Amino acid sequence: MIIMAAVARLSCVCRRGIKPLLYQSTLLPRALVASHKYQDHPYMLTARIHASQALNASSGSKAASLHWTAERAVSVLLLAMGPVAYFNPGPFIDYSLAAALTLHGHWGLGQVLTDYVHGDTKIKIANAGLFLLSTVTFAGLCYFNYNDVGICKAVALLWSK
């Protein structure tokens, strides 16, 4: 669907007289400019992005660049989590899936959040759609780990079978 609309919007811009550099036979990285055959000005193909108000630049470039290291360190911190599951399952590696799992799915959902809803209103609706989400997933696995076998005990029998 998504290459569909790509190609759309490039047969779009192409009627418009403008030769996309993906059409050509090389296939080198390089800037996505073209001329028009008739003028020498280069027209650049550019969508339009939606910048998150929360870490736009004039809100502190710096609360954005911890965020960003934040979420790669969750996600590094869940793939060392992984073996140390396998190898040494336990209580103390269950809660701490419980909440890197749940981080990482709240911050990766925010992000898609930010991209897709637009509105005042639409943004604080799914915002605390999103709180309301998180809070029960860990809360459930929580729950899961205390009551039943545990994360790491779970995947294992899933395994077994």
Contents of the next structure:
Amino acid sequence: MIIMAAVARLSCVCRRGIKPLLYQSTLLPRALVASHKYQDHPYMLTARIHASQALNASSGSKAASLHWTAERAVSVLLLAMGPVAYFNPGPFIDYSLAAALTLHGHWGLGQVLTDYVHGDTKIKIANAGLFLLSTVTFAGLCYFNYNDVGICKAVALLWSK
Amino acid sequence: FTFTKEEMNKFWAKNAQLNRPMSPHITIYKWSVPMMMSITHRGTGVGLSGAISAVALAALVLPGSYPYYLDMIHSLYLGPCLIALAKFGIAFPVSFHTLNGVRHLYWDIGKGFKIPQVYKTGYTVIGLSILTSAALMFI
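To test you: the structure above is the form predicted on its own. What is the structure of the form predicted in complex with the partner chain?
Next comes the full complex, and the chain you just saw is listed first.
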């Protein structure tokens, strides 16, 4: 409330110059009354401060929300690959599965790390380790697809026993 | 990524620096079906991811081919019960994680948040997972 009052007064200066500001007696008591109300409920004042900070921060990047959408897109894609792998096995679906599984797992494990690992250096180390793991996983799956029977055939063979 | 992460980091930095103990949470809170399904979703996810990474690493490191190792397992002549159990053991995490994943996507489009719906969809996922895994056990 105090911040909004301050912003309103500044905008008055921009519009009409300094003199009207000195006669703005009506704005001041209202601001004082409003701030007194918030003294009784200090948490509301904090919420207000956080709200105006968040408004400023939202002009920042959309990276987090885009990441969220991408995670769901890969999940849906992976879901669709199941029936395709069953009815149309082959190298195309093998490599697609390798990519989608690794990416889905990488992002999933990333969320687990975000939840449980705290502290700047620990987060950096954990994410670096995860990146290494995912790279090796993808490389291994591609190697398996190229030099061995491939993912679809491997599952089929495993289940035939 | 932005504002929230900074806030989160500040919270942890301050409390870790002051050496504050963590309040009991999972040790005292009454367990519910949604809670158990949520952690199972995470557990199966981590487990499946680990298994995939293990297979990928094995492919890079081990000398023989996949059919070679499969024949090695065949030569153990494991009983049909054990094989069926192993198939269930593989099929259940996959079906649970997949079906509960669909439930998550349902939530992501904003549906099914009322508590009775959470339980209904939850029990459906559990039931279908057991049924699918049992069916796959016999193929």
